[in-house]
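One chain comes next, on its own, written out as structure tokens in the form predicted alone.
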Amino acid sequence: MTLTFTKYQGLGNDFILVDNRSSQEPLITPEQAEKLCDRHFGIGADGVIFALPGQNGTDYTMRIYNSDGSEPEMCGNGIRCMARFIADLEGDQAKASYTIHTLAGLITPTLTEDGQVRVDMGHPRLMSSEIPTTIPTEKVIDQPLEVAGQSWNVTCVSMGNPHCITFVEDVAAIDLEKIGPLFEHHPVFPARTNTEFLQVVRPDYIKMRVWERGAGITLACGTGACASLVAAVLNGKADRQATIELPGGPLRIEWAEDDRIFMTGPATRVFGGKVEV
């Protein structure tokens, strides 16, 4: 089978999108969207995201591949990538903003005359059970958790996917490859969990590097960015808008009083093409 494809980048944040609007279902399996990720032997990206015929009176859903074939709920860089990708693909119909249908509920992007994508991303979710996560509180705000030996205090929020969020002096100085996996398998997140460190600068300044579940190590995560804003705020940290520096470069993220997140960064076409799958 012959795929068409385009891969989109935001903040460094690679997808291949797939015009999936002819079936209900992806065109391919996730062991063949892992093996297009492959940065070695396929297209290289962190995920591999399908366009379908919207759901519930929504413009399009979205389903998305990580690079190691499992399916999260959601992805925030990539929701701005979709939104980029669907009004490319609309031309002269394209409008000014969508309701997509995800695994973590509606979304809605809005692409701005600067050529940014600003997106509503909902509410966010702090029930322990919501995350899920087991450590025994209602709430996971500056709660010890021991990982490679060591006490970390974490906040812990969903943005319809986990996130684990921890505050540390210097981020550069993070092994994210040794200490992410063990956070992302920590038995006490039993659908495995992102995380996030953050060093807040400022209160309106943010530097965070994110270890992604399924994908590892990237140079950005925009559910990540939400979530840590909420968990810098909640521990008085940071103003409810401020920017989130990650390795790809800012987002802008605010968390507005009726409690809705909005994220504001860049989703850029890198080329297209055609693969055998």
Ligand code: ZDP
Given for the second form:
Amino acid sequence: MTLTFTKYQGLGNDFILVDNRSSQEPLITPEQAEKLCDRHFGIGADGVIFALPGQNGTDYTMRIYNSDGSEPEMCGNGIRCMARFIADLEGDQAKASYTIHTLAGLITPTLTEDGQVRVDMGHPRLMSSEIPTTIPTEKVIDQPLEVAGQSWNVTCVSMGNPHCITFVEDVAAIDLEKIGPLFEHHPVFPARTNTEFLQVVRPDYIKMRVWERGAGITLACGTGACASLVAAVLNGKADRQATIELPGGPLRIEWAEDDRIFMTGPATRVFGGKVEV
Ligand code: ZDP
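Now the other one: the form predicted together with this ligand, given that the block above is the form predicted alone.
First the chain shown before, then all remaining chains and molecules of the complex.
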């Protein structure tokens, strides 16, 4: 079959967007998505995102396949791209704000006048069972974890998807290619995990590098930036509003007093096309 797609990117975290309004199920399989994400034999992307009809009274439903074909619950950069994509699809009918159902619950992106997308990401979850992790404390805040023969102090936060955060002196010095997979597949994370390495430069400015579950090294991770701010606040290292500097550029993250997280950043159309799957 021929699939019509549009590519978008948010800080270099890139996605193939599919207009899936005609069906409740994604138009392609996880295996087909994995092939399309391949940077040499396919279109190239960190994941495929499907804009499906809404559920529970929402405007749309978002589903996503990672570049390895696995399905995460949520995707922060992806939902900014999806908001821009549906506004582009709807043209004159486009709204400033959309309600989107995801496997992590209701997410609400707003297209702002300065061309950014601000997303109400909902609440962070901290209970070990919600991450999920088998690290034997109720919450995992600054707990030791043995990885690659070294002890790391980790904090675990779920933004619907799992994140393991650790603070380092110099993010540039981390051998992500080697260490990332060892965190992702560590036996204490039954659903695997995304891993963020943070260098706190100032309480309102943090550098972050990420190894993503199912996608490896990416230039940015929205849910990861949100989880990182929460972890930095819980460890007494950051303000509740900060800029998270990713290899692909900065994201503005805010942990509001009512416990909701807001993420603000760009989302840009790259190109569209048709591909045989
Ligand atoms: O949880 C996972 O398996 C992630 N790979 C999902 C994608 C997260 C993303 N990078 C983000 O911005 O939140 C898209």
